[in-house]
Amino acid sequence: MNKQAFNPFLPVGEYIPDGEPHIFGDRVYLYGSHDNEGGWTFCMGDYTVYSAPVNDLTDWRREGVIYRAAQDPDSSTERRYMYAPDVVQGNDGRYYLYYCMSGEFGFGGYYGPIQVAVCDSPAGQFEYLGYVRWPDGTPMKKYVCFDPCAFNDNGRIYLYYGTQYPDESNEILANDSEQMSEVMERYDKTAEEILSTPENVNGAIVAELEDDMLTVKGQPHHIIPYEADFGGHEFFEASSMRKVRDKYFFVYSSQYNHELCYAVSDYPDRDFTFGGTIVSNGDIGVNGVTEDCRMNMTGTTHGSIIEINGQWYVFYHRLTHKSDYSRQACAEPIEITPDYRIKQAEITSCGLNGGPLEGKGTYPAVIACYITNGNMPHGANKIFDHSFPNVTHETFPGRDTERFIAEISDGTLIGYKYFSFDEPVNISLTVRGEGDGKFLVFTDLKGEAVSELEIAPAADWQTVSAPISISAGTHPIYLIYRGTGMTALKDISFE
């Protein structure tokens, strides 16, 4: 098996979501939150970059640890963990770090200001360099410092921020003391500065800096007014600027929560339009699947687009472990149209790949892009017990770690897009668990099985295989157990 890339994209134990991709050089470079494998909270890990060549995708590189929590000098106990980061090069040459620094489970991330790192190179030591502020050194906390973007449109820079609640209008926030009293308490603000209208302290927001990379030039505000009717996907969090040919695409996560859309504008900071869905953890909005048929777990997403050797991608990322609290780079191309129009990607296993991947050779199974029963949650900042099929991990005393997708029960889908088949080949599982039946394999969910692996149950790892009848060409493969009992499954071969 040649060298390929599948998602996630970086090694399966690593966990980079938020993505910001940017092109340094000759090459990409991503750069996001840190997850723990199997965290109990949001980004426990400190900054770690990967890159790759821009005519290589297949071959990222870990650059290291380039920025630690304990080099902020506001970081404490109940404020230690950084949350979405993104990196500009500045005007000197120099590339600079935004981020913001939040408590567990968000707390405390939504009043502190945003926090800048500085370093000579997209992969180096950054150092701490100070806070965004305003022109007398104050520190810039107006409306809400959370996830930022930074922005160098041909010498300008441009930094966006902000969240935006479901439900915290001005309105119901006026006539809601209670619910006003979380917002006060969330946010750290009065009821006036939530209120003031139209400046509420909720919703998308821009601020031009000097060239100090520090300093606010003029007011921030609003680059989508406050109450703007997206059609339900209004903006949520997780801002992230592009500029296309000569059009600016703001990309956002929705009140949705798992979908990242965009909106277009003639300018960078005002008169955004709303465009559509780029992508969603949970395939809703493709090929007709809806809320209710969610093809994974899905919760926040974060990321970007970027194009890459003539190529646009959307990158995301996904949910493991039954949580929201260890999630994954992933990657797919996309297109935008003459007339500024991106179609919904769906998501794959392929996504970095430039086409399927080989019909032959061993695949980690985690590398699933569905993964349901027919009844997936949505999960926000918590972790379920309940059970439902989901990947995760486990170590043993000296032997490697093991990741696979666990707790598959009857009627459970894994599905796998896309491989390339030259010819008929024989389809090797690797699974263990008190499952007894099989599963069936399908290229398509409306036709007829193609193959069927009985399983048994097994206190350890075994192979079962059969052969496959499949014609030459492109196509996906879906797994559906049918039987008792709940296996897991580690590997998936073609042979």
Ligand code: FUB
Second form
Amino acid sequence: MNKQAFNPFLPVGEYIPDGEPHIFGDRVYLYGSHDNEGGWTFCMGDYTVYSAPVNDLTDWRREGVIYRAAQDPDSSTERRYMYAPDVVQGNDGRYYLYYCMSGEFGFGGYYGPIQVAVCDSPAGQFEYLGYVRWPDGTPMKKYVCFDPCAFNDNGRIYLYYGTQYPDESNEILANDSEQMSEVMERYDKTAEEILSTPENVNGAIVAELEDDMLTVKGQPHHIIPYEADFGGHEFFEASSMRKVRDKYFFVYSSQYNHELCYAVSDYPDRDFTFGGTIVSNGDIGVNGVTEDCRMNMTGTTHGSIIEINGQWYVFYHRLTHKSDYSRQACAEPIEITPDYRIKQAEITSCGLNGGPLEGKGTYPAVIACYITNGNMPHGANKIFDHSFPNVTHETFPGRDTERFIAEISDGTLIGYKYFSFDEPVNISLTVRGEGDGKFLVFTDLKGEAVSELEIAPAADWQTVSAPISISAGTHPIYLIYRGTGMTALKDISFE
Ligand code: FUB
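Compare with the form predicted on its own: the form predicted in complex with this ligand:
Below: every chain and molecule of the assembly, starting with the one above.
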């Protein structure tokens, strides 16, 4: 089998969410947070970077850890996790890393300054530089200094950040006197003023920076009016800025949380108007998929768009482990029309591959782009404990870590888009568990099954095979389990 790119496109045991792809030289680098496999809170790892040659997106290389949370002088027991970073090249040619620190489950993440580290190369060892500051050297903490991204617009440096927490967060604030005191002090406002005027702290914010990459020029301000109506897709978090020809594209995660949206302006610092949704990690909005029938468990997503070798892509993250704390980098091709519109990308198993996956060979089952029992939850900042199908892992002494889809029960649908077949094949599934029944295989969910594979309870992995009646060409492959008990799926093969 030729080398191919799947979704997730990094090794299946790697968890880099909040991805900001950037091209430096002839490679694309992915900067992001670092979740643990089966982690119990966000961003438990140090920043680890991968890169690939711009002309071969199947060839991702682990560059290694570029920066450790312990390098941040403010790292403390309360705020020891580094959240969603971004990297920009300064006018001096050096690479500047912007990030903020948080505690468990995001607590404390809204109250610190934005921190900066620097390095001479894009994936070398970054050193702490300082916090984003006012001209008098004091930390700049205007609005919520969260999810920073930096952008060098032909020599002018802009920093974007912020959050627009939902109104119920005000209740949390109202009931947490310590957090409330911090916010009151920062904004020099009474609790009543803060609770009644959230625009004083919320929103998508821009600050221009001096060439030192630390000092704020003028006053940070909103790039979208706080009261702007984006039809439910208003800004929530995950600021990212890109230039597309002569327009500025602000990419962000909306109030829906599972989607990346874009807003467009002629200017980098004002007048952004709503564009649309670019991608949803539940595929909500594509082909009639709604929140009630999301195609995956959903939660946060965060990412950006980038043009690589003449093709635009959206980078985003998906969820695993029934949790929002083990998120993986995915990407899909997108088109930006001459009038600056982006049609929502469908989520696939083959985003960076430049076309369908070969309909032969063995694939990890976890590259499924759809995993649903018809009632998948939305779970930002949480782990679920009720049963539903999910990507997970298990470690055994003396054996490689196994990754598979677990808790597959009667009616579970697992989907792969797309495979290209040039001849009739057999399909094989590697399964184990209590499942007693069959997997039906479809290429069209409204059509007849093209194969059926019987499975029986088995404590260890068993491979079952059957011929698949399929025409030459490109097809999705959908598996639907019908039976009793729960089963797990490790591999899917065609031969
Ligand atoms: O990764 C931690 C937080 O989750 C990020 O800061 C948010 O954007 C969300 O993705």
